[in-house]
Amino acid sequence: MDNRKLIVFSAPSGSGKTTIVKHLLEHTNLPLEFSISATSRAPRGEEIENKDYYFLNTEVFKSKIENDEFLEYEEVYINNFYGTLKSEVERIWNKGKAVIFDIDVVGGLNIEKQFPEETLSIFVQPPNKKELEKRLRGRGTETEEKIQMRLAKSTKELTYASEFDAIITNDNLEIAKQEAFQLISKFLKK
């Protein structure tokens, strides 16, 4: 079993990807390991450094991004990057674990982009609009504006559940955890 793979999990945000994500980290039977990104944000509630994210103020990001040390990023907000480091996937790959990706749906894509065949892209989608707002909201951390900044962005990034190689939508948390599962379980077998 080659382990020198990526899995791609994209989704608008409040669709439960991270719910999953978690979920299949618990599975000790699957040789996962979570890649950390980069962001240039504050954290949020009980986000803690070098677990959730990197935290770097922009202007370390974008020395970063010159020194060509980004897998891939994108500046999601104005002046809020999030990126994979080339580093975090070699520490993972050299570990012999499969790497774990809980990201923005345009840098999945292009993680997908740049390594085709050793990647897994799944796209979470909530089973409707209603639903991701209820969502956002029920998590209480953010400003009404953020919350539909978020709600705006989603329009857009559910047109791109096409392009990933499985869709899971998540209207029964139990059932789309067996899913991404099923699929991780059989990708990594290949």
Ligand code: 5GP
Second form
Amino acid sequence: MDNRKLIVFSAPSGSGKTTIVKHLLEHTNLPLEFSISATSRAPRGEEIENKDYYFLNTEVFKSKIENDEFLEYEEVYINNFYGTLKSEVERIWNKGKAVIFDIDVVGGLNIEKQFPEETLSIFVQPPNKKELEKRLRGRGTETEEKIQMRLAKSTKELTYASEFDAIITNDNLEIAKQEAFQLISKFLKK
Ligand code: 5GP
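Okay, that was the form predicted alone. Show me the form predicted together with the named molecule next.
Next comes the full complex, and the chain you just saw is listed first.
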């Protein structure tokens, strides 16, 4: 089995993709490791440095862009940069594991374009917009302005779903987790 593979999970925030990715990493024996993204935004809630993200200030983030250290990066929200460092993918591949990404739709498709053979891209779709809004509010970690910003972004993101290799609709979390597990098991056996 060649594990120099990439598994991209993208979705509007609030769709449940992070929960599914966590499940795959913590409760299955799939040979996967999470790609820790770099971001210039501040830590939120219980987030841990070097585990959830590499938190960099904007200046450092921009210097890494200049040095061509990113596989992909984006200014996802104004002044909030997010990106995947090339060194992160190498770090995980060197351990003989496949890389699993929890990233923005545009970033996910960007990775697939660069590594078409090595990538499985999965789009996690919320059952509907009302549910998405409810989930975003339920987190209780963000201001109304931020919630509105995420909702506006999600409307656009939903239009990209068909460009992914697979779509999982998350109306039942247990079923969504199983679907993700099956898709990845099959892909890693190739
Ligand atoms: P959050 O602030 O909720 O952690 O993330 C905001 C958005 O940035 C999410 O859609 C998340 O998937 C995306 N994101 C996280 N890491 C990366 C990355 O490395 N590259 C890109 N392009 N987007 C990312």
